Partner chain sequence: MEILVYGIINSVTLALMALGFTLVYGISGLPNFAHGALYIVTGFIAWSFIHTLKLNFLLAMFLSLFVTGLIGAAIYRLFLIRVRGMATSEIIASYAIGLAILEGLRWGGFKGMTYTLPVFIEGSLQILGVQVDLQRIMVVVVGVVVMGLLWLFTHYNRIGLALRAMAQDERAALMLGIDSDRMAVAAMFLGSFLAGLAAVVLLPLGNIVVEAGYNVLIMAIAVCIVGGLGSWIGAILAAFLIGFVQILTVVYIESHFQIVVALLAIIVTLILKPSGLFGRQKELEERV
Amino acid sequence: MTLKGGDVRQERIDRGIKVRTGGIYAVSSWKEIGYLLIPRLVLIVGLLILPLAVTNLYWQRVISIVGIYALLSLSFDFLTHFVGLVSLGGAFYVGVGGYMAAILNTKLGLSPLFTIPMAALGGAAICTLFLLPCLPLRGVYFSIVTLMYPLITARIIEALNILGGTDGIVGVASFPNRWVEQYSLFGLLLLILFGLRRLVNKDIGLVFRGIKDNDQAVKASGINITHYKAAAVFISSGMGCLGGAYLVHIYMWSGISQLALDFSIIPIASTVIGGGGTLVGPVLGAFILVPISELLRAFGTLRIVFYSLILMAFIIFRSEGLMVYAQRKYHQFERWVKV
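With the form predicted on its own in mind, show the structure of this chain by itself.
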């Protein structure tokens, strides 16, 4: 095509960026740098503005819960799509992290500044220890076993009347204010998200993918796959325990409801909507799905019907997820360049 400035042609914006090694991009202009940074800045700025934009007290609490579900969705996506272990134990992670944070706060008098990281790390160690015998299992067998853990734990607490029984542990300290609550949660969410993206692109990420694709071949090469699976479960459960610790300090109470299957099912639905294997997709899915679930409460039990229809529509018409579709469209942007 010939214009006033001479011959020009259309070229995809990402052509000059595709030359890369690992995480090192070859960029030649500020436009290409902007092309890479804009999606990341939209996510970061969006999360930072969200607490300021929401003024309703009810929805302020909802966005905090959304952040917790985003952590659980990220945990599920990492373990499922990068390691090949489909875990339905999100509720178990939340329960362990929640109870541990509540005990540390009410019995030892520690502030949330200490209980949250201690519950995340200690809870991850406990969850990994319980799941260690299950690591040789794959597919539906691993999923079923992980689903049993929150159910069994809830019944044990109820039957033996331990950890407060059905009344739970009350008197848990709250955050100083909602700004500390939300910005610390969203800050950790961003840190974990970008940290995981970096992790899966390093050598250990290649091993995780190898275990997912063919664990016997990885084992035959002399790598102890149990150690890597345990490390992946520790990372994944740590995110869930972190969410559980935040939850008890938000509600100032810890109980059996933290072992509810919602914490196992909604992260899966968020991953379906957002796009599995993208890490950021499940986070986006949680920020879409949880508010929709709250809006549908006005319909009573009918909300399950609408909820199911939304999920079915995504599975049928956008099975790849929103993020995969958005990434493909974004990379197809074109510009005019001189020949």
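Having seen the form predicted on its own, can you show the form predicted in complex with the partner chain?
Since only the chain itself is given, any partners or molecules it might have are not part of what comes next.
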């Protein structure tokens, strides 16, 4: 690259801390412990302080929604970048989890404490069952079919007038107070985030990643990839259903709008913006994108246009995402040297 100062090039140097904090050496000095812990602590403490820091009633609601979107984004990131199944129908999970929680609550009178885990697990089972026929599909085929699931489900609910039809199911119980709501949500979010990070680096996680890289070789290794894909879909849709169940209890209402496009597209956008394949990135992306989208709520569907455009711009021009960029900056520094 030629700049006006003569021929220079950019040099990227590793700070070397990452290597040194790799194994047992991580505890050799405070500096290195700090290097490892600070990013994690910032995230954890930040999430835990957030409900306390936000006093405005409207924005309190927004941060709960952000937490839900963060869950959905995690679900998308896991399935896309660690298993290689690009599911464009995140709203399907939300809808299934939401309706299930609503039914359990209104029909059986269970409290949110029970409906949420039941909806997450039961919903995940239902979603996995429905997606089972698509699992042998690869790439484009899978995306296309999953895109259609929420759309079709909404149509069926409308047409058959089941599950409350277009009115939805009303009268769902809310959380006792917002502290329970937000802290349980953020706690689960952190738990799932760190849990997933461990999972993908375990042996079973490597099998998932193997399926993404090269499913033929996994088959040739005597592994039934459909089983593992089903397991991954179960995990991923479980997160989506969990989000859906929370959503229903927060809004005290469940309806077709839970199958709306927002729940499919915002998680994808946050993943792309935050940096796919990092797991933290999508959470970060959700915390950036959702508040902006809330600010634009007054403009109606313009906000879908807005994040579609952001999504497109990021995927085409900055496909690595913010988190990958930040990680690189954290581990390396750059400088210009004369050639």
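Residue numbers count along the first chain shown, from 1. The term rigid core refers to the maximal set of C-alpha atoms that superpose within 1.5 Å between the two forms. Given the structure is predicted, the values throughout are model-derived calculations rather than measurements.
In a rigid-core overlay of the protein, Thr301 has its C-alpha displaced by at least 2 Å between these two forms. Core-superposed comparison between these two forms: Ser319 shows a Cα shift of 2.4 Å.
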